[in-house]
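Only one chain comes next, encoded as structure tokens, the form predicted alone.
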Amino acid sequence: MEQKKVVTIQDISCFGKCSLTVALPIISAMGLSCAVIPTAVLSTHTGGFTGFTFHSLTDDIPKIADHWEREGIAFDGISTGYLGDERQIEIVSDFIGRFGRGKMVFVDPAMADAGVLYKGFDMDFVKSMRTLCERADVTVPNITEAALLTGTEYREEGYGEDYILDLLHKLVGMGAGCAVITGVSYDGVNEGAVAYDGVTGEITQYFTGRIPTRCHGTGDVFAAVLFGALVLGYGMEKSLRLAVEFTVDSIRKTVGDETHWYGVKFEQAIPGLIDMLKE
């Protein structure tokens, strides 16, 4: 059977576990052939490090796309993660137009968390990211990103199901085929993700016990598994379960190791992910 091919488009931090250094090994471990387009190269990720180097690869993205098109390279799915500026969003949107017809387009609008935008982003960037999410078959914002994209008041806690469903309906109303909101916790005890399919109207959710800690790169870990599972043909119910359980298992394997503050030990959780794929 022919192996499915995907491409993930996001930055690469040479040290630190996020973006491409998370997506490539996880998606590959799931049995997919994973191509990459690095949007920038950083010496480390930006969470907790100082003095890191940064080199943009914006001008290289169209050249890569042109070469692939000449070679007749095609993909079964395209995923996007952290993009550095509005020009990159425009270029990636063009890439989706060229390579994404009839394929899975998965957009993680990685731009904010805990109620605030990442450093260097503003509402113009949010507006541009909204246009990319409109083209997605699946978009996976956290609550902060969902609120920004839809112009809704952000609530860190004390929200209920009505608030999350309102955000999901607004995201799908923008044009996304399916929206998944991550980091949802109604009771402070359990945490997970909730999905809304704009075509079928189906709501899917999966929760597990909340681990009271914050770790770098967990959003990227979650997105990689969810994208891979959906491309492999698993339904949203199983795909959500795989993504949530793998993310939580990665955190569990990291908690207590203060030397590993820069990311999660997702590598140690991969055998369990492979086992879950076989269930």
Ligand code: PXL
Second form
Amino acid sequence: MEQKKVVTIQDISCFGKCSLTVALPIISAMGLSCAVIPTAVLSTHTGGFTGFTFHSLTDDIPKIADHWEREGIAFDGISTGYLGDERQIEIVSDFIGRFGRGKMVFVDPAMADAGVLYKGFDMDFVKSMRTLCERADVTVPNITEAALLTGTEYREEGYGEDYILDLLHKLVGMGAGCAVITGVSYDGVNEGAVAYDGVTGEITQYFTGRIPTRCHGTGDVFAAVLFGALVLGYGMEKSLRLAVEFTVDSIRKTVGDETHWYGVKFEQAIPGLIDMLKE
Ligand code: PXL
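Now show me the form predicted in complex with the ligand; what you just gave was the form predicted alone.
Next comes the full complex, this chain leading.
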């Protein structure tokens, strides 16, 4: 049987476990053929490191697209993650226009967490990211990103279902086919993700025991599994369960190891992910 083929478009942070160095191994382990477009090369990610290098590959993206078009290469799905600036978002949007017709377009607006934008981003960047989310079949912001994208007040805790549903309705109202908000905890005891399908109106959610810690790169881990599972044809219910359980398992394997502050040990959770896929 022909193998499903996807491309993921995000940076390579050479050290630090996020974006491509997380997406590629996870998507490959799920049995998909995963092509990449590295949008930039950084010596490390920008969370917790200072003095990192940043080499943009924006101008290579149209050339890669031109070559792939000449070769007749096509994909079953396209996912995007951390992007460096507004021009890069525009060029990635153009790539989606050329390769994404009728395919799954999955956008993780990786730009903020815990109520604050990542280093180097401002509200113009948010505005630009909104245009990418508008054309996504599935977009997966955390609460901070969803609040920024929709111009809604950010709430760290003590919110209820109505707050999350309001964010989801606004995201779908912008044009996203389906919105999934990650890192949702109503009671501080359980944490998970809530999805709203703008076409069917269906709400799907999956929660599991919350581990009270913040680890870098967990949004990228979650996005890789959810994207892979949806392209493989699993429904939202199973896909959300796989993504939440794998993310939590990666965190569980990391907490308590202070030498591993820069990312999660997702590698050690991969055998469990493969078992869950077979269920
Ligand atoms: O995990 C998201 C991410 C991806 N890539 C880079 C980052 C971050 C978050 O800080 O800095 C370069």
